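Single chain ahead, by itself, as structure tokens, in the form predicted on its own.
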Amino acid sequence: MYSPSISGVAANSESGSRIFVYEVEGMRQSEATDQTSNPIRRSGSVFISVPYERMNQEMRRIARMGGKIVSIRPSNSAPETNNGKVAPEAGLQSQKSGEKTKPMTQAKEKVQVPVNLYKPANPYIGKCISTEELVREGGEGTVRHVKFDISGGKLHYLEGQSIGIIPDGTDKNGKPHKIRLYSIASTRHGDDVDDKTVSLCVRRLEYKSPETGEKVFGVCSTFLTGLEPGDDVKITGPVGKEMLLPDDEEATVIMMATGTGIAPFRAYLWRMFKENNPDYKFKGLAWLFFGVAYTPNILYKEELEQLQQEFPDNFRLTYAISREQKNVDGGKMYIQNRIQENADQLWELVQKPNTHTYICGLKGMEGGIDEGMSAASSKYGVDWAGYQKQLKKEHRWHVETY
């Protein structure tokens, strides 16, 4: 199993030779000592250049000296130092200069992002090729993997995008049903790797009417889970740029999903490990946290665990099964509990400039994730809320929740 550690990176490796610049506030006047009796600098920033392999060690030193890390930026070259201080580089923000920060950018996309190739007024008419139940015996609800033929038009997409579905029939006012968006669960080349299909992972929505107490089924989810091979379906899109997978084959990709939030991550993992695409050979780390209620509700379970067995150095799989597992406090095990258990290691990973974190599923998971990451970052004197904002500016923290 892959066990990343910043301190374990060889000094002569590509990562080990990289220099990062910490902007720090509140450092005590003497930078040569950790003595707590030293006065604390009340204003201004210092900029400290740090080799990659010493990042965690330097964070602990700064925390002992009362400092607060405001930002971490990669340095294109080792800056000139003066007793540990460095002058702000071009693109770094200085309190005195007021210069704006230039965030890191992810690898340039090799393909153009397709958007709204088909609109509601003129949707693409695809055909259902197959439909497969994903919830096994003893599980809860109905979730189906549905594959559509899109070979007759210009519809194409990228991993992390969504398509719109217009269900058949009309609403209570006699008007056509509105579009529902669903995250695509297949790679850009489709499940058959022939550029002719698109797949969805759809849970049939069921709930009790607050007025009558009767069971109500979602219009579009019922339509999709009830399709038979050969049925037509109206498709719009694709849409979305927030959840795109970086082109960087060396990236660290952290994925946090609940339920059908697994859909875009299935697309990522299939592209990384199953396609055998000569233009994309993933060599980084993918770590999936997947929360469900029961073991039979683990969607794509056999395929995910097969990937873990085949690629133990590149793929980690962590389940949170709420009705079967207990957290450290004896309560139900939710995905946020798993995040908190692994927060220190996740904190190490998110500091890498090519780490991307993706969250997809129920909105309630976000708060717990932030709690876990905040507890880890605070050990190093880093404010998680501010650091997370920086990650978002750098397009390395991606969220799609509902």
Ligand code: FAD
The other form holds:
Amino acid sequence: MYSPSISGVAANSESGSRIFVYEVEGMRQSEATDQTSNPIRRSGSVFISVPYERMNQEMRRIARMGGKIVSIRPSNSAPETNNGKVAPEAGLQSQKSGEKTKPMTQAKEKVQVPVNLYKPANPYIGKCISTEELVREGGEGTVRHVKFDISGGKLHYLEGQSIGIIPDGTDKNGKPHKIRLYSIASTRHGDDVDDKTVSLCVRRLEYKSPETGEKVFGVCSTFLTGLEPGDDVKITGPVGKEMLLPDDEEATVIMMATGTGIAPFRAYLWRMFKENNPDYKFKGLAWLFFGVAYTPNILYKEELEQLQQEFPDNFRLTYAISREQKNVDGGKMYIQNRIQENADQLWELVQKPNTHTYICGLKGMEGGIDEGMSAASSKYGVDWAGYQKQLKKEHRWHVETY
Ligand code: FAD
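Show the same protein again, this time as the form predicted in complex with flavin-adenine dinucleotide (FAD) rather than the form predicted on its own.
Every chain and every other molecule in the complex is listed next, the one we just looked at coming first.
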């Protein structure tokens, strides 16, 4: 029978247990009612309240009964509308502009997100301060960590944003080159923690022309990786709100990177573990999955491993080294194989309402990650595509691939 108070179930009971609501399809009412204290049936769906500590057990039971979980949410996160459906924007608050703010972990502190402080018509002229090769001997290609002085203007940014670079010179039509975007690899305070710099992690694009077979180097990446200290650089932005780090110090932050996709995660990790910020003391769990071709291609390897040693309870580091490690089937070890190996744990983590998952790097890396997550969630009768849609709606599944 319909109970109007599904969202009235205490999210935190007296014992401190959190309650979640599963929307389940395909389960006979008697099966649901027989074994649960609070099933609510609505046009083909059953809504079941489950304490956090019983979530996996309940999922297994539902799967055994042939039920399919179509959504899971904390009982207080998304009040239902009159017709029993979860309101798409439920839990989101309105800003002055009418724009929606991020729910839960993103909404703690109102930090203004700077956007387009410098536009292509009038870019900021930064100066290269330092440039450092990140690929060690035996590795593939060139990736450089490049730091710019931005102390002379109003440019500032947050972790997870990108800046635009306009390379010097002109294109084949004699026009100035267009901007290219690069993820910022430093925290909002910069590598020297003095609010005066921004850093990038740039791979020099190199490929064989399909037409001539000649080696071709990318325009902007070659420009950036070839900079010398003292050189000027035209910078635009910052841009991007997709990859912002939650303010919640207790959050679980799962990061999946390939190659230079590590850039925003370097910024997160430095903010979490290297800086001493009075307003942000990370106490949650950060888990980085990092895919590269060879060990010498592990960018920022020493620092990452140092962090893992210093903060074993708060930082996990999992490499996928495709040309050196083998997956369970004897094939190359890609990031998706690591996701599959850890899928059950990841599945459990993504269900926590303060878990954010970030994917950054090569286009195409998402497919394998979805496969891994899908395999794990299907064990509990959950359709991954639908569940992921919900995570995206809640701003807890973040993707930036290029
Ligand atoms: P271009 O001279 O513009 O050449 C690129 C073109 O070359 C492609 O459009 C394609 O037509 C062609 N091409 C490329 N590969 C091949 C191939 N294998 N076969 C045939 N043709 C090919 N890059 C980083 O290094 N670090 C970052 O942190 C980073 N962050 C980014 C963040 C965002 C949000 C985005 C959108 C992109 C990011 N990039 C990053 C990529 C970056 O913007 C550039 O696309 C990259 O550096 C290449 O630019 P380029 O000027 O060197 O290449």
